[in-house]
Amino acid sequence: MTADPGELLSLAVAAATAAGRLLVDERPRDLGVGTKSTPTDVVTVMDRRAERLLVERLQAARPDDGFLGEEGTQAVGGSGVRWVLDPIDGTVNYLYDLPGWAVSVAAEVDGEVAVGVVHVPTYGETFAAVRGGGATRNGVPVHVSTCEQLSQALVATGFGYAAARRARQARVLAEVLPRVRDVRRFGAASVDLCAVACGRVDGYYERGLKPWDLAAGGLVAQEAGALVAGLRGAPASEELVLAASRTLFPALHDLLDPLAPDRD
């Protein structure tokens, strides 16, 4: 089966809108909250029925395709082509009603995200790129922000799980809270990268993102412009996420570099 770029991004749309319109219309009263790895690394019943609808749609399109889900959906295809699935990147955000979480849905073609899908319902907005061009919120092209010193920089982050984490995370922010414009914290991977890449926010950095979390949005953002990155020369991944426009991530880099954002 062949992979076609452009019937890859309307699949992803197609699957994307479909899980958001679950997720708002048939929102239960009791929403079967359980935890993951910690107590407050929620999972709810529409995360599961989320994830099984994007499956099954995409499966119904593509038989031959892998797939790797955050709720636990792991399949090895014959065609090239995994899926990669956040059903609800920002569960505690839906868990208390709060807008600002997500559905992400990646393509990776010989093991590079080639595709990437970030649907926002309670924005009313779709981010969407293909690699090598561009990115868009509801079929308008995107791009990050201009700005280039620090001092006026607006930085969003996020935070892990486990208290010792979330506590050295802390030891950082208090460093970079003076030396930036502001921070936010908005709750779902996703869609701080795609601020990123609308020009929202300047900047993005944060620790512990699965590839889940990374995956749409980090190619939304670079389509927009963005050097997504790890410290150091690394390259993004569950170690440290750092996105940023490509006049500005030398500055905020150097900022984080000698505070080991990347490190517990």
Ligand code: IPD
The other form holds:
Amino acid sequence: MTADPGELLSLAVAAATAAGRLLVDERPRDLGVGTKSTPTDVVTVMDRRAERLLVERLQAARPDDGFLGEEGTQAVGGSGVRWVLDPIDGTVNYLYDLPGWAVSVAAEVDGEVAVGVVHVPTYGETFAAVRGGGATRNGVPVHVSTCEQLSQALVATGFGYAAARRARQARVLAEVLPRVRDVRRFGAASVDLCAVACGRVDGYYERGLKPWDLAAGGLVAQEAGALVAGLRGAPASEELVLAASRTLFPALHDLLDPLAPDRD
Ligand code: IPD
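What's the form predicted together with the named molecule like, now that we've got the form predicted on its own?
Okay, now the whole complex, with that chain kicking things off.
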């Protein structure tokens, strides 16, 4: 089965929107909270239901595709397309009924992210990107900010779930904070990356992102003009993701590099 990016995009938007509707309309009083990697890394029954809905929808349309989902879906396909899914990015926001969680759906074609959709129901926003085709919010093109100076930069970040990693992240943050306009911790990596994409923040960095946190939002940020990478020329990875406009990236990189934010 061939992979038409336009078709993958429509499917991703439809599936993410349906999952968002489920998460809003059928949010139960008891979220059935469990924990994963640490006691602060939560999962709810709705993460699992939303992942199931995404997989069913996408599989119905494209039965030969592979899958990687945060809540355990893993399947090798034969089409060259693999869907990378985070049914609720920002589960802690969802748990506390805070805004800013997202459904993140990306399609890789032959191992490279080709399409990304980040649907944020509580903002009424759907960010979308096709590789080489720019990025949009609710269908309107978005671009990174024009900020060039670190001292004027609003920088988003996030924290892992393990206490030791967080202690280190706090030490890095203590060095970043006095050198930038301010920092924000919104609670969903894909939404942070989309915030870079639309200039809502000037930069973003975080250690420990999983493929499903990064895939869709990373492409949206890139297609909006951001450089999305690691330190010292490394690609963005679980080690570190740094995203900013090309004008701000070097300064943010050089601030972070000696602080070793890619280590625990
Ligand atoms: C988390 C969120 C959070 C980030 C963590 C992620 P989850 O994803 O994106 O903002 O700081 O690194 O794991 O667990 O809510 O899907």
